[in-house]
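First, one chain by itself in structure tokens, the form predicted on its own.
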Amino acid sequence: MLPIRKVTLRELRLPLVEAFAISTGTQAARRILLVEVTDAEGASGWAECVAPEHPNYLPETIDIAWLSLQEWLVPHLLSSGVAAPAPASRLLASVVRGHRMAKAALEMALWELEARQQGVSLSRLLGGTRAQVETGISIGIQSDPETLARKAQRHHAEGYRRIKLKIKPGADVRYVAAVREALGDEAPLSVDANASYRRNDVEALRALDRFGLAMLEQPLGWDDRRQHAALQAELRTPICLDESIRCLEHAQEAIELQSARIVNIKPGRVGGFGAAQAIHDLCQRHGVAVWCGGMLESGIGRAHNVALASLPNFVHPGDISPSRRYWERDIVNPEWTMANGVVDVPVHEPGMGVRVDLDRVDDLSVRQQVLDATAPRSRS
């Protein structure tokens, strides 16, 4: 790869078509951190950083990222001129810990610009082996179970290939109920608790047996391991680990420990692309099941999961959804669609197989940095 040039920060605000409520607070709006990382010939690569806004889902957030990218993570990547993904990853590595949702939007941002060099798709660079991804749908925490069975079934009615309830205690099992009972009992339905129970609420979480869920979805703790191995043998529901995989040392405890049968990999989380593949990997050799998540993206933080979610192991429908499900007017042409369930991988198109609209994403920009290789800054 030639050398990076320059890197730009953008940070977006993009509200939401609706609010969306999960255990952990209710979200109207986006902020969205871009990257884009740019060659000694021009050439450009993009990638989204997930962080939230607040440390509810994991301790990092949009203005911590910001900090690392700009003080420590790009001036060593620019003063090092290493250019290819997987070195500059372990560069990063080495001289900043933790930081992983900042590190992978860098990391993705060279894999998306190394497609671009090459002139092939982000998913055939990747191993990707579909061209078509199933696509499911996140369900928000609603005011009654009513309302959750209507919203739900009129997604079913979209096409969508698994329904996702987000769940908290008081607002679970009779909100299942009613869902399952509006579904019929064939739907494909899971839910997530984003780590809103406690052990001592296993008589709640084992009256979700009944339902013939797909997945029980990050239930305890956001960094454990341990009891969710407890939990997953007295459950005939399969537990699905989120926010406890950040790396692969904690998908391979997952697994000696028999925490979970299922694992929902982002690569936002667990440091970028290379280690997604490797926990990817890591979860076939062992018949762990494993799906790709979603952080309320933009089309570009789509892209990359839509060729992430293209490896062979992704056997569950994704929350992948349509650009039109968050966002009246994406930041993408073209925007995400959706067809009979599935998003379609842009398996011939270069790159993440999607333009940036730099008019829309310029009139959405609050705030912008541009790090230069010609005078990096970096505190050690």
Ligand code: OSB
Given for the second form:
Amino acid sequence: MLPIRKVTLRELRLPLVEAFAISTGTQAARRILLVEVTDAEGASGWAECVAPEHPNYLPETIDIAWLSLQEWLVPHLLSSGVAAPAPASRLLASVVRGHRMAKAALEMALWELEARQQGVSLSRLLGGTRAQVETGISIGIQSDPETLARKAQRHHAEGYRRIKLKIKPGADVRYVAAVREALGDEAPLSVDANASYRRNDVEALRALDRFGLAMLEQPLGWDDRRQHAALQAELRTPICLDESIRCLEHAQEAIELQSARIVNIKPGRVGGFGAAQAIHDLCQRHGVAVWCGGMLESGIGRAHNVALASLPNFVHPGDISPSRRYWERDIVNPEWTMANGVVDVPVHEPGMGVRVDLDRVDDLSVRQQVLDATAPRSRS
Ligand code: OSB
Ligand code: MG
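Swap state to the form predicted in complex with 2-succinylbenzoate from the form predicted on its own:
Full assembly next; the chain just shown is listed first.
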């Protein structure tokens, strides 16, 4: 690959069509960090950092990710002359500990650029085999069970292949019961607690066993794998880990301990596509199913998730809803759409398969920074 000449960071603010509540907080708008890498011939690769505004999912936030990219990750990349994603990822891992969401954004932008340079789709460059990915929806915590049931029913009718309900202590069994009643026994249903239960809440969690859920996502601590193993042994419902799996080693440990039967892979959470592929392959070898989660991404992050979800062991529907579920208008053309509960993988387009709406990105940007190979590095 040609060397990277500059990296542009942009922050956008995009209001959500509907506020989204999880156990640890509600958001009405998304602050989005975009990374654009530009090579010596002026070709660009794009990616989106999934770090949210507040540290209520994992410790990383958008402001920390911006700082980390600006001060350490981008300067190291630019001064190294490395542009291929795998060596870039190794380089960044060797000089910066953690900061996986920031690393992921940079690494994924390099993958997107490489796909464009090679004239192949990001999906196929990653090893994707599907032409379509199944779509699920994640519904935020609602004021009462009836409201949730109505929403779930509407989305089920729209064709989503799986409905995921956000839960927390006190907004769980009655809510799930109302939805199961409204949707019937056959509808694929799951729940996501975002680490809001403790080990001794096992009675509330065991009460969910009777609803035939496809999975119970991240019930216990965000950095726990051990207690999840003990909990899994007491539940019929498969546990799926999200927050607790942030690198390949966490996935290895979870498999050894039998902490989960399913893993949610978000490339932006695990440090990028290289780590996502490695976790995918490891899980496949051990008979652990994976699926692609979401972080309320714009059309750029969504493109990366669609590409990853086209790999063969992504066997459950992803949290990859169409653009309209999140935004009045997306920042890519064409927008992401869903038909019959599936999203098409743009396998015939080079790169991520959608065009960035640069005018709209400019309009929505609240800050922008261009880092190039000549700029002095403020810290090493
Ligand atoms: O835990 O999967 C999660 C959104 C923000 C933070 C964490 C999570 C989520 C979702 C949204 O569930 C899924 C989506 O992008 O549609
Ligand atoms: Mg989750």
